[in-house]
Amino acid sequence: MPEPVSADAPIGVFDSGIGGLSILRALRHTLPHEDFIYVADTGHAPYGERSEDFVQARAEHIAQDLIEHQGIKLLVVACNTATAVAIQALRARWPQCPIVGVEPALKPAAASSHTHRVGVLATRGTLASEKFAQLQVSIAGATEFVLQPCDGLAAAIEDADSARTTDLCERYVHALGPLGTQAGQIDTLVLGCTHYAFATDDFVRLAGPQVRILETGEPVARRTRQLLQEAQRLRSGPQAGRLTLQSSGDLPTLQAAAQRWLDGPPAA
């Protein structure tokens, strides 16, 4: 029998890259007693434009040493292509451990468009997935999902590219039609990548004022909040929780996109 996890134990929180840090800095927020563990699969990166057998196998890999060695106690999948292709099997291989995914906010978009016209922006890997087509079927109803493959734009947001995301983000978004609050306009936007939540002020000036922009960091840190009462693992105060990066890559890039992009300091 395995020794019970105990409330102090970490929770572990995976990406390809950096992306996941923007999961990461609403999970900060919403529970800021808690230690984690990031890891950025870079020396692996984009999932988004690689083959399934490649990323499930990075994804169990990378769950493997966390939970089996570094004893996390919920481990958080911060990648919408790895949750789209994995998730699955980890649960199945490890049902003792809470796992959360990331999916796109088609859901909530559905419920909030007023046009019913919905843009998609995600990567190749998480469109063409099994576990996409699955949850637009579960929508079904009036809404029309435009779908936008953002081929090189994680990748630009990963090398801090700030032109080359800017131009990428204006392609994209002026390829997915007329946006407005107007009927036959998209008046929503799904970012369905974790590191598209970095370019948000590109997208919101290429898209205008009236367009609504969903992401998934903070539904994300409900949920694990929910997962650890339920499971008693929660962490109380006082202690502000601990950071630790590890990377599959160059690990000071990481560290400074850390010190970027998360509110506070980033680790220890």
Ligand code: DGL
Contents of the next structure:
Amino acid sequence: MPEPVSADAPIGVFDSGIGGLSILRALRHTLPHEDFIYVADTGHAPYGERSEDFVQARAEHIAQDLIEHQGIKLLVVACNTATAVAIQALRARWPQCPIVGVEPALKPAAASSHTHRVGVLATRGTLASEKFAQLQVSIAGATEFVLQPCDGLAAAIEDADSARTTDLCERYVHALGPLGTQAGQIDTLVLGCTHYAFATDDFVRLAGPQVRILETGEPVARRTRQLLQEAQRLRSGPQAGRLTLQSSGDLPTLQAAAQRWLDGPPAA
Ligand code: DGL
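Structure of the form predicted together with the named molecule, given the form predicted alone:
Now the complete complex, all chains and molecules, led by this one.
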């Protein structure tokens, strides 16, 4: 029998790069006493324009290391693309480990849109996936989703290239068509890639203050807390949780991004 996983074990979080820090920020806010290991697979990014087999193999490799070698108590796949193509395989291979994924916030968007027109910005891989098609079908009702793959945007954000990020945001927001609160206009934008949360200022400027912008950090953090409670693996205070950063690419770049985007105690 394997040892039961202790509540003191860390939570593993991974993404193709820095995008998952937007999820980690919400996780650390909701679960301040937990230790986290954050893995950025920068050496193999971006995922969004790669084959499903490639992303699935990377996700399995990272999950194996975190679950079998680093002893995490729960895994958060902080990447829409990896969730879309790999989460089923991860859950089948490690049924003993609770696994939380992220998916574009179509349901809350459909529930809150008054014009029933919602723009969805995501990677090509997410939008082409079977899981995304099923998610769309599962939302009954009159909402029309306007899908926009954003090639190159995650990479521009990863490179902290603000000029390229702004250019690409402009191109993709304009491609969606008219935004606003009048009939026929898109009144809600879904950020369906965890990187895009770091371009929120650009999206707000381009879409205008009346357009609602949805991302997924907080619902993922709530779901994580719920699963930990159910598994009796929730850690309570008083100690503040520690953060360990790991990267298959350049670690100082990840450390600088974490410094910039996370609040709270610095990472090890
Ligand atoms: N941040 C990832 C996502 O949420 C993937 C970005 C990429 O590597 O293309 O989809």
